[in-house]
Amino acid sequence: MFDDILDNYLRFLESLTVEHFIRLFWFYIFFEFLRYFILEFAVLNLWKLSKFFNRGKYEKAKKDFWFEYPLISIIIPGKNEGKHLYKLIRSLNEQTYRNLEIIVVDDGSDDDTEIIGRDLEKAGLIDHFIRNEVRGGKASGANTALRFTKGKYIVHLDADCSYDRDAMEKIIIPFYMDKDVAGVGGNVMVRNYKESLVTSLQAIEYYDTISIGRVVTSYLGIYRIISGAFGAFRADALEQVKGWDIGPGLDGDITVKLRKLGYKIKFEQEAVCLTSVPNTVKKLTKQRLRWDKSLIRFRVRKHKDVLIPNQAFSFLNFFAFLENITYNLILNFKWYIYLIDMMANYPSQLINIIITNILLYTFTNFMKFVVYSLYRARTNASYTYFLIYIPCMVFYFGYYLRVVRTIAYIQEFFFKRSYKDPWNPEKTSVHAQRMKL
């Protein structure tokens, strides 16, 4: 049977002409490879000629911080993060930039981080610890925490993440290189890639999704989301925008916030954090539809006046969200179109479609993860480990990410589910939806 269908793949491959391969293969070529390799490939080159004619204004930016030592306020808002908290003020107490305030914010956890907390507070490692004895939710969390800062600048952190010794010095000299900057995001590399083969698969995606399509987006302009693990912000612009809203989405919430007052957001690849990732397909499952409902609710539904032309206007800020949209959302319908295409008109060649889909995904993956070494900061592990999953990767961003995408989509748009996740205190979620937050 293998021998009949390589026998009819073979001749299916010599019957081809260009025309055909475009007929049959319009969505990866026009949609995924145009896209995601030779418009990012050649983006990533303007960067790296950036960076090189840029540098006698990054040292400047970097000993103009050094000189100011301007006093930086972390906080640390979460739940039942007691077990990470050792961890993480070790590292934070080791960073090269030392002026630094630290503050933890309790958020109505029922395991011992309370007592570490005090404990830490109490030993001198941390200067605040915060205790609200009642559940309000991240956003809560990190709005307590930011009335008690003093700082030129605020990092929002992780308690689950660790971050390199230069991290904290890494991402604030953006702002010394642009005054108009007002949010910086870091570089968040999976630490638990040797788990299994979901964290493995999400190793990757990190490198070469995430982190390289970050740089692209901040060179263009376009860098649409902080993430919450490592982000930092100017304390008068986090002022400006009266702080968090209620998420899930709030990462990509408040940098838009923050774009839409005509702030530049940028992405800082040498500022590191690693961070551990679902390690099962349950628990990845549950992320990304938590993530992916953030596209709905704050891109499609509260920030939809971006789309529209008004005084406010900028068409930065139009392009990132139509681009987002774009391949996010409407494309992401557009490959069952392709689908439905090739079953209608080509029922015959399916199985060779298929094939020769998957194949020309793998190469392109194989040659991005190769080709990307050139610019990504580091990984945290050798380049050989992951070769092996390559192969997997067509199968997790063409088939499994995209079904959990259309499934969060459509759960948000039709019925707000967003509003009902259990990620958020349920009394949080009903104010949101009733201010349209």
Second form
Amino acid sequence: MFDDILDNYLRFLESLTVEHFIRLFWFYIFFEFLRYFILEFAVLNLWKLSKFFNRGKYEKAKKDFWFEYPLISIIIPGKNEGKHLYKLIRSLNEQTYRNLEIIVVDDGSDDDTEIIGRDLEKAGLIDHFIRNEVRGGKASGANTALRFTKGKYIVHLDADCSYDRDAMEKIIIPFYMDKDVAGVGGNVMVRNYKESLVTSLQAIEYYDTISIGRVVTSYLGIYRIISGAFGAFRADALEQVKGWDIGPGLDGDITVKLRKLGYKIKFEQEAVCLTSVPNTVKKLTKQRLRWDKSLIRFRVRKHKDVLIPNQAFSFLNFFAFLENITYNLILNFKWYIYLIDMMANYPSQLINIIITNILLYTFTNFMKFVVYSLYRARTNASYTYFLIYIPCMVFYFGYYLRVVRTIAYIQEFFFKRSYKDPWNPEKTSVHAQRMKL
Amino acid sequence: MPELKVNKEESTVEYAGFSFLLLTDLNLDVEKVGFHSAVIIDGHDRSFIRQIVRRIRSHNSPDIYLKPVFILKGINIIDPMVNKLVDGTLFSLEQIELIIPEVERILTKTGELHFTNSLSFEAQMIEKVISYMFTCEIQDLDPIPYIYSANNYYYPILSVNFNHKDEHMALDILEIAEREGVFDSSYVDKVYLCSGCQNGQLSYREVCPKCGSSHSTTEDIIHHFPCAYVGPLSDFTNEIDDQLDCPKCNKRLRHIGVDYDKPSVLHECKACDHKFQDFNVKAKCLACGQDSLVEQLKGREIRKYSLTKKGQIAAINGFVSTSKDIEEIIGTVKFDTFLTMLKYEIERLKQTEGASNICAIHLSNPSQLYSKMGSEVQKVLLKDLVKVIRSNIRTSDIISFQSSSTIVLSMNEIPTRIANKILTEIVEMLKRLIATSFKDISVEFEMEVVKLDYKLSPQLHIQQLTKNFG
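Having seen the form predicted on its own, I'd like the form predicted together with the partner chain now, please.
So here's everything in the complex, that chain up top.
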């Protein structure tokens, strides 16, 4: 059986011409390889060059930042996050930059968070512990924290993360390089990469697709999501947009709101944060369904005006949206078109096509992982540890995530399921849906 | 019908063989009280009554502080301290015959008491309280909430002896008395006292956790559900009407719980602009001015004290010392320690065949003895007794006071017959010592020796040892 398949496959390869190859693997060549490797690689080189030429500017910005020594307000909203607080606060107290105020908001926790938070406040390890007796959701927690901030910059953190010693310093410097920058996203890496296969695969995804992807989009000026786990904002800009709107997907939403006001958003690869990612397929699926629904809710619905030429039209915002919608939404469905195309026109070659696709993607993934290592700030693990997991990335990224994304899009597009997500309290989601937010 | 004789010059009233001192002003030589059967205070002024009662009841001499005190009422007496410390009221001197039985009763009861010059101030206070309770036939010492008290609660006959600054000592003394078995107690309340001066008159304030100022404003925080805006109430008010409008999405707030709620409050310090959610609570002492966090205050239990049988006997026979007083005498160990060592000795005897003993020397008439001495002299006497005993026993034997009138000692690894002989010699020496040092005083001693039996507990041995003492 296996010999037959192999034999058949070798014959298929022998008969493959360039035209034939392009016809059979058009999806990989034009969309995946071109966009996610060639284009990315080219932009990475440009970014590296620009970084080299701008190193003087960076040093000046750093000097200006230390000279001004602004107060940075760190806000940590969350529900039932007490167990993570001590580790988080310890990593914050280790920061090279010391002019920080730490504000923890307990969004109606029903565990020991209040006791832990009050203790930390009493011990002087945090500046404020604010408790909302009733849960209001992540956005209201963050907005509550905003009321207590005094800093020139606001850094939003997730409680289950920890931070490099120089992370706060690094994430603020981009504000001093360009006065139009209103938000900077930090580089999130996976702390629990060894926990399971799922976490190892996510670690690779965070290294390549997320981190490198954000370097590229940031350089192109179309960076879309400042991660809630580690994002810095100018306090005055946040005041202008009146803080966060209801989630899920509030990270991307606030980024768009800032961009709409003409601000620039940057990604800082060297500001590193470690987070714990879902360790089972079930938990991961739940998380990704939530993330992917926000593309429809925020980009296609709430902020669709970005795509319409009007007074506030910005080409960069338009391009950022278009790129996002094209590569995540349209291509996701185009992949099914490709699948149907192959099944309809080359049913006898389907197995060979799938095998070739898997080999092509695996080869690309290996190449990306190795080549991109030249462009990463650092990793929190040995590269060699991940090499054996690279072959799984085809199935993880090409099949699993694609299916999850498809389900999420359908659920949100036709059923507006994000408004039913218990991640947000129902009392707020009801209004968000009514107001089409 | 006896005749009522009023001597206005001397301010006295005589009736039925009793002499009453009539007090109308503060120019009182309080020693005069001792020459009369009772005191009648002209109740025209509350402050005056309070001061006079205070001066009589806080006096050191039982001839004065136990004297019956009555109020000749011109005004309503609402002061609870005064009410607890007087024995009755008269509406006019014509009613004096009504108080005669009370005067008689108190004076008779007072006559039954033996007073000792107690060893320490604490013992003196305990004796004073229990003798007063005995003469007034009071079983319980109730704390009363009292506005003039430094501890907020007042034990009239005890607290009256202290000035405002030292009033907390009343609580210490009652604790000692309870340890000595004079009182049983039950919980009534808890008070918090200044950690600096132990005063209970404190001003509690909510203060800014940053600068400690109590000058702040408080606003509700509103969470507007549709747009997740969170801000103080003032963000939502408008200048036109009383409605609330969201500054972020401009929607009108309609219904709490439906489109908005108030999840918390925001306090803003007017002194340092600090915004916070939880105040610190501080207590400012009105006596010394110290400003402390409430966690730093000293919590004291206020208890109701009831006289025990031992307390009643001590009231009649006199209360000489507390165990704290006799523990300070060099050459002795605490009675608890003595019991522990006795326990080990009994355990040791289970393994060996030796003979060990415990002995006791008891002063049969301690109140007669102590009443003729000052507290310092009493301490000297006890020290001398211990010195004599110590010089006649081996260094390995130990001495302890079971009470101020009973000395116990161990005599280990020695036949009981010999122990008896040694003890008899010691008692003779003690008698000679007292005869030479305190010539006017006759002292009687009792003694007992008990051979240790490893089958019996230390407590049973002690019972056996002291059961014959009066």
